[in-house]
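Starting off, we have a lone chain in the form predicted alone, written out as structure tokens.
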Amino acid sequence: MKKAVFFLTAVLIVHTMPLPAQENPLLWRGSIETDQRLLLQDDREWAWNENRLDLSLEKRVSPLYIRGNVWLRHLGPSIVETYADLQDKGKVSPWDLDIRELYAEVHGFVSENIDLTIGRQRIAWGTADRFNPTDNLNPYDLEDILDFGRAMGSDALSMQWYFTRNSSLQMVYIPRFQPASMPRGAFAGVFDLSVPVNLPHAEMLVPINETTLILPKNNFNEGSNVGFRWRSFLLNTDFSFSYVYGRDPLPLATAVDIIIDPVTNDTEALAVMEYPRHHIAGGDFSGSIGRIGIWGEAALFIPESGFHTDVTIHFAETVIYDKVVALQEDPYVKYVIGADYTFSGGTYMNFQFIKGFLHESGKGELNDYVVIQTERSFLQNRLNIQPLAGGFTVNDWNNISDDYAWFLTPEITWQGIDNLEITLGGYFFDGKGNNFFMGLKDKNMIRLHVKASF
């Protein structure tokens, strides 16, 4: 709290100080946004309630470039549980200060062809639209699970070496491990772990009630991520090749202890979870064929070692020991291929096929996803409509009717006033079986999003 007040006070003082005329003044950009989502189920609860100040600052003093981006937000309803909690404004009216980026970039460091960047950075790799299997340096920001592609910044050292105008080599070192943030509010539990249990009289899928996380040691060997990326341009096509040696920001269970009541079959399960490390070789491209934009992206994941889940089951007077494969040692490939096109009437269409969602790992464990988006603008671009936006997923193409899910995210946006956007939309989910979007099946909702930029 004290740090947040100090930061905001310092910003206001600097901004109101009289400054001499400068050739490169401090630049302020940002927006004020409200994002409200209401569940359509019987209880009609709020699924999401966020009010955000998004503030970016930039300053250029050649050869130095400084940038910061912070979010100041009010998030969700009150979280008071006791009368004493009413004395804590952070619980009565929850808020959050999130430093998204804060770094300094030196152009011409050592050599005029080398740029050095130090600080908290969002290092985004890949050419696909929001689903990027080669983007593995920053941890996922899954707080809002419907904001696909969002990631947190990492404290990093990045060096970019330009060989020609179109070719460069980027080298990144992230000294400390940072896990992914998990969904909150109505989305909490989407990634919760369940373990299959085979008993003599039945088969059960047991949800994990409690977890213990084993984080890697905070040192140069255990917690660091390293990445290299060669990027170039040839035959009207951008392309790159990359390599990352780093940890998965999502944990796997290495041990589970389950207690089952033999009368009621009620379960209690405790898990120990760790973060596996991978070698990841990737490549991507983006270009066009005539008026059709095309892109592709693939990453080969090579686990440093396999992971097994040691399962101990306490059932009546019996103790059963089992071992479940959590991550095979075999390499596996995630990829995306997509295209977009604008028709002569002005309708825009975007299509992507995705093999492997961000939480899926291991050979034979990747599912297929198809995502589509259509847009059409009217009234001199003041009105934008997305009538068909969404997709579907299939786990087993030989049994589609029992293992599939679809989702729709239509919306309409009005931009009749400069710097103001008002969007009304919805999220709708349905399907069968055991897949990611089935965790959202009972969370159909409508959304109102208002954004004022400055």
The other form holds:
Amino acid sequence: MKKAVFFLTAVLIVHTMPLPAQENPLLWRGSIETDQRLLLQDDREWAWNENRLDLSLEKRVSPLYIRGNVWLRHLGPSIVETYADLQDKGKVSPWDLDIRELYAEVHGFVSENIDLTIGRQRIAWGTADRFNPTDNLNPYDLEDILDFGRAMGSDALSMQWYFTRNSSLQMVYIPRFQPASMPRGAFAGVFDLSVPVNLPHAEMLVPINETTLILPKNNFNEGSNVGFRWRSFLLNTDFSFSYVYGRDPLPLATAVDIIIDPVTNDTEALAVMEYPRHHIAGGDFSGSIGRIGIWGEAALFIPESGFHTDVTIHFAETVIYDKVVALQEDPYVKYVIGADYTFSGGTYMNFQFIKGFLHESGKGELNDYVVIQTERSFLQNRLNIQPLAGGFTVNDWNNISDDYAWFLTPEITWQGIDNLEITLGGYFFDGKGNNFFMGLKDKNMIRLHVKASF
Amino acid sequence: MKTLRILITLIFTGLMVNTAFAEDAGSILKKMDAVLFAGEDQTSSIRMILTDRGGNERVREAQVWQKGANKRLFRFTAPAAEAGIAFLSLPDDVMYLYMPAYGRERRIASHVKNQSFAGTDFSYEDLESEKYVKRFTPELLDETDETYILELTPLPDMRSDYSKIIAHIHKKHHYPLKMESFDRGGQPFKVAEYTFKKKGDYWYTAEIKMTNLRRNHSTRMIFEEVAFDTGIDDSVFSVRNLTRY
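Moving from the form predicted alone, what structure would you give for the form predicted in complex with its partner chain?
Shown next: the complete complex, the earlier chain at its head.
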């Protein structure tokens, strides 16, 4: 509520400021959207209910630009548990305010070739389509796990120096660490939080029931992230090199306390989780070969130190201590290569090979993903169809039949009326083994998304 | 011998006539380019009115900046769903698309050239900012009292979705009156009808009506608030500026 009051006050202040440049009024645009997804299994439960007001604001007071983007949302079903909860409208009808971005940008700071941006902002690095291994400054926004590539804004200071028209150097400082938001609702269990346990006569995977997060200290040394990116253009190709020193926004378990019931073998596990530091050296390019668009992006992750999980197992009267590697100290590389093409009939196709999904880290822990998207528009873009959209993943190419998954996300969008977009789609998953998309196997769903822009 | 002389004379005369036509066609096309790319730079607001076969209309609005013959920036201002989307065209088929929702620009390859630009009847190729003489070989087909009629065929290394364009060009002022485009199979595909007006020393496109003959759909692109030689800086045609919506 405090955030809402703060935001509305800020909007009012900006709107009523006696600024001299009346030719630069406060610009606002946005949309209202509803996103409803229904699970096809079990009891046909709703997997996602979201109603969103997406509002973007801009005020120019040259050379200053003030910009903001906020989401005001009603999200999910009622979360009342007691009669008393019915008196709390926030639980009866849950809503939240998400300040995605709110920053001031100075064009021509000190020199006309330098732009300075201060405030909550999205710093989107990389050239690949939604899967960007070099995009590591903003924490992931995994709340809706199927909205690949979504990230939260960070409170940051960013300075970009354009030393030629095609070349620039960007320097970013983020003073405070911000963890990633994790999947919610029907997607809450999609990331496997379990730890392998070696008992004298058995090996088992124990799911973690409770966690304690240890956030880095909120100071300069522990909490801040820095990044640099040099961009340029050569031989008809855009490219960049980047470096980030920061923390993984996803936590690793560093200690797990497990109690095993000797009679039922039921387990209870409490984990302590931390956010590892790493250096990331990245590079990307985008260009074309003939008429085919191509891009590539790679990031070398160098963990500052390896991580082990100290496992303590309480089994009957016995206490067993174990140590499991959570993150190897060795560097590892995540990368994406992709291409797109539009056939003469008008069908667009986009292909990407991804080594290492966003939640995967550590040498030898990265899996392979292939993502494909086809798209065709009809009736002067009034009707857009994505018949073949999805992909597959393979953990071990020597054992494909036992460890693979595929997913399909076809959709059809109608835009027959200006500013109104209606999408009907589906998400379908299947496979075998222990991989990310298997976590969604029982979550096949259909989706209705309606968006009205203003 | 006399017959041989006559034959040789005819052959040479024929060659000269052909050469003269070829030169004329090239010169006409150059003059048309000079009109189309008049001035050091040009800015305008454009309104695109899309009309389907049922007569239903939809409107798109954009700001356009152009410098020289090969730099152009389009930024949509309406409808709301498309406002902020920008398209930057630079020399050598370098194109970028910026969509505010994604927060970053996207390099786009030339495969999009045959695609409809924002649902209009113009393709990216139609809006390409490159002189016709650099893309087509002209041949003078015919002329009337008021027009030259040229056939434009793509240069061998030119990637075009048109097999040819028949250009009707005003004889006195050298602006295009009509362009009939044919698909790769040689079938009539689109017709663009031009209206030109004069501002200062320059003729400028006031309106283009593009009709897609297959779909029976048309788009009127109306240019307003046209200004020449305002001294647009090169930095306008940069990725830095593209992402500033």
